[in-house]
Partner chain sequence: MTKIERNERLIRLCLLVVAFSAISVLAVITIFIFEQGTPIMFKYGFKNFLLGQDWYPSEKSFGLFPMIVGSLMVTLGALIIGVPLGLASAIFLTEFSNRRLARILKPFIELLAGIPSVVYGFIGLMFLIPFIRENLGGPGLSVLASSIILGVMILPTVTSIAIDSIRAVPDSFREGSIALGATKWQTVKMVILPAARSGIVAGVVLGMGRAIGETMAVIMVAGNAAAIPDSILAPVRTLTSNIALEMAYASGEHRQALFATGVILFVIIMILNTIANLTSARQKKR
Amino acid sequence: MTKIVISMTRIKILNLGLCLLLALGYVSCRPGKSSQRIVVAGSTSIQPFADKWAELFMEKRPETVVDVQGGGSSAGIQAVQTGAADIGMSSRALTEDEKELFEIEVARDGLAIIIHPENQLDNLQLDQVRSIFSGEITTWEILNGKAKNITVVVREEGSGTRAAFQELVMGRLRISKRAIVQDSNGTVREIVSRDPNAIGFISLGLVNKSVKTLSLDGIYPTEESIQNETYRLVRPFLFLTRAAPSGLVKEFIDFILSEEIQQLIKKEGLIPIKKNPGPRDDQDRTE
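Structural coordinates of the indicated chain alone, per the form predicted alone:
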């Protein structure tokens, strides 16, 4: 009798442990199937789009869990380098010491210069943008005639959005230390939408009616201007792996590069670019 009681107690403990694992998502209760997991981490610019792609993929593969996390491009690169993530997301080009990673371009994005909708300004020259964000131009007076101080809003160090802006706009000049620093494109957009004197830069795919997009040197960021490279602030959206993708990771990336998701990418304000996983080349792009 004592042995039976002990055995029943062990069964209860095992069942409790199994329930905990089920709740945490480590074990699947589907008959004959075990849960498969992909961890995707990095760029907060790509994250909201990757969340949607993951949901659609999991609808087709119910036994799969795709865990999408933010942290910024540099964090995503480090996560895939160390094996903490299966896929890293970067919204900036890789540096030379990061080139050992396998990169797949899943979309292109324009960096949009945004202001409050009440601001009457429509266009800036590239050198004016540089002067504003470096702190050389501090009021709107010479730009739109209003003697108001400019509120500069930027992303934090380490973000792909800021790195791309630094490279494409600022060059060797540093962003002003007086700028308000935020940790996501969404919060940059939120601050600019509430401050008539604010200016910032965010992913084109995350622009909405709460802010106004400026043209740059007379050219607005559109699919056509980005494809023909007349709009100058363009960056890649990259998925990164330690080696050529295989197995479930390859299936997920192939899904994103499929016609279905590339069409969705276009509707979301990004620029589709179909590219099959493999050696990097420019021969398999959809114009």
Given for the second form:
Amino acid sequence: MTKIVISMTRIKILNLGLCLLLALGYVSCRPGKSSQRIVVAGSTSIQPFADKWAELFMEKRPETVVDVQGGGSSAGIQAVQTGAADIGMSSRALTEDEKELFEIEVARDGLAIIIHPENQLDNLQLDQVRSIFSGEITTWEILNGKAKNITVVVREEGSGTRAAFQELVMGRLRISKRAIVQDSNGTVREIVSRDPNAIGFISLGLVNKSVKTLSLDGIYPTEESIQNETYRLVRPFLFLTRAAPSGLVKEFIDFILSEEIQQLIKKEGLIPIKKNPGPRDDQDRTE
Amino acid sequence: MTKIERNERLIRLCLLVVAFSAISVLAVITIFIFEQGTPIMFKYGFKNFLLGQDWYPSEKSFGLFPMIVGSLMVTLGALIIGVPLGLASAIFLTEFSNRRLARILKPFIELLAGIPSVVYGFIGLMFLIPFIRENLGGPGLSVLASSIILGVMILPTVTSIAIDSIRAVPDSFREGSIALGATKWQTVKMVILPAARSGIVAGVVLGMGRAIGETMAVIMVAGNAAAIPDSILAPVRTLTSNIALEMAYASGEHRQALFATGVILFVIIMILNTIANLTSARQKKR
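Form predicted alone already given; the form predicted together with the partner chain follows:
Entire complex below, previous chain first.
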């Protein structure tokens, strides 16, 4: 009997201690969360840029903390829906049932279709690109007359660049499983620059002189053709909030949309958005 | 209890704890991999994992068969290249060269084991891949390229274990064989190699373990297409590269499927290790 009693009191003490600890934790976290600290989570394509923006923002406002986390676009959307993050980052357009979120486009990224510089080809139609990457067209013969096999180079499953390519070009078609897979934009570019029969896709900001960029349906990817949406392989970098941004969240977003950061975005190879659209216009745009 | 006795006990206890910490790390890793990897295998069925042909994690299609075949193909290729070379240099260094030359050459072969695998991969990418692409065709990134790189990487393991087991053959064997009128080569072929066989086999199995577990060099030269290669010039993906390649952005079931890849790799390597232990145990018995 006494043993049981002892263990009961012990549990009670433990419980009390736990409650105290939780209460303490709650009290100490609360002020930080409501006024000083925001959590930004989502797309790993945006994350490195967002890290930089957060750093610059915190330099200007040393009393604040902007915590940037990865996890992927879908995880970011989920995090903002559940309230785990104040801002979600997505590098893909929202689906119908995600549309109740507030979206602000902070930058754009173009996808470039690249080939070896000695390849004579200059232009492809979107459906030709689709046939090449799905493995339907396997030689260059009908494209530039050379009877060589095409070396298709793609990114790995899970990468944001691949997901964007899948959505913008492939639709429901699968990317051929015979395609060579590399785990960074840099190695895709490296392989394409060395193999005269290769074709691949990388983020427009990472294109350099070692490869040749193809125009698509006759339109070459430039800042202008991406801003006016004539070039089709463009993905938005979206910031998402549950309600209209306010407080520190709004300040942070306004900071990113400021001329200073948009210039920086351009330097880093992304495409700045045309002018600073309010969140309202933006929701119309993504229809 | 005297002071010395107490100290003895303390030291024993310390050593026991240290010994068990090594084993417990192994246990933690095993439990973790299985805990993370097996639920998804049950959910989608072992058969779909082991024999499925399509690896499209974004569509919930987790077929690992191409990677299992890929791992085995590349490992076999590495053995085809590494074992004859390793065995030949072991025979030369023990039986045909003078002692001084052997003393100079052996450390160089062992030095091969000290080169980081990323360097092998880089050299492969810079020289081997263009060579294969220009002379044999295909994209260059291929089964052949990974087999050659891995073959060179397992060379030190195969060679040094073969040297040790050939040296362990008693000289009376050699003398007896030569006394019977056999030539040097006949002695090697009919007496020494059979006598050293189980040691050589253990070396080969260890080399095989290294080849199947190698990741970085293979990712760089294999091309990583998740399809069963239709020729040795076609790209290939191994189980290890499947994990390392997609780990960075994987989440949810995709991540679990990568752990499942780890489970399968774990089982394959366990089987290989058991074979290695059995063969070396048999050698000791003799």
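Positions refer to the first chain, counted from 1. Please read these numbers as outputs of a predicted model, since none were measured by experiment.
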> Since part of the chain moves as a rigid unit against the rest between these two forms, which of 94, 60, 234, 142 is at the hinge?
Replying inline: 234
> Once the larger parts are superposed on C-alpha atoms, what angle in degrees does the smaller rigid part turn through between these two forms?
Replying inline: 26
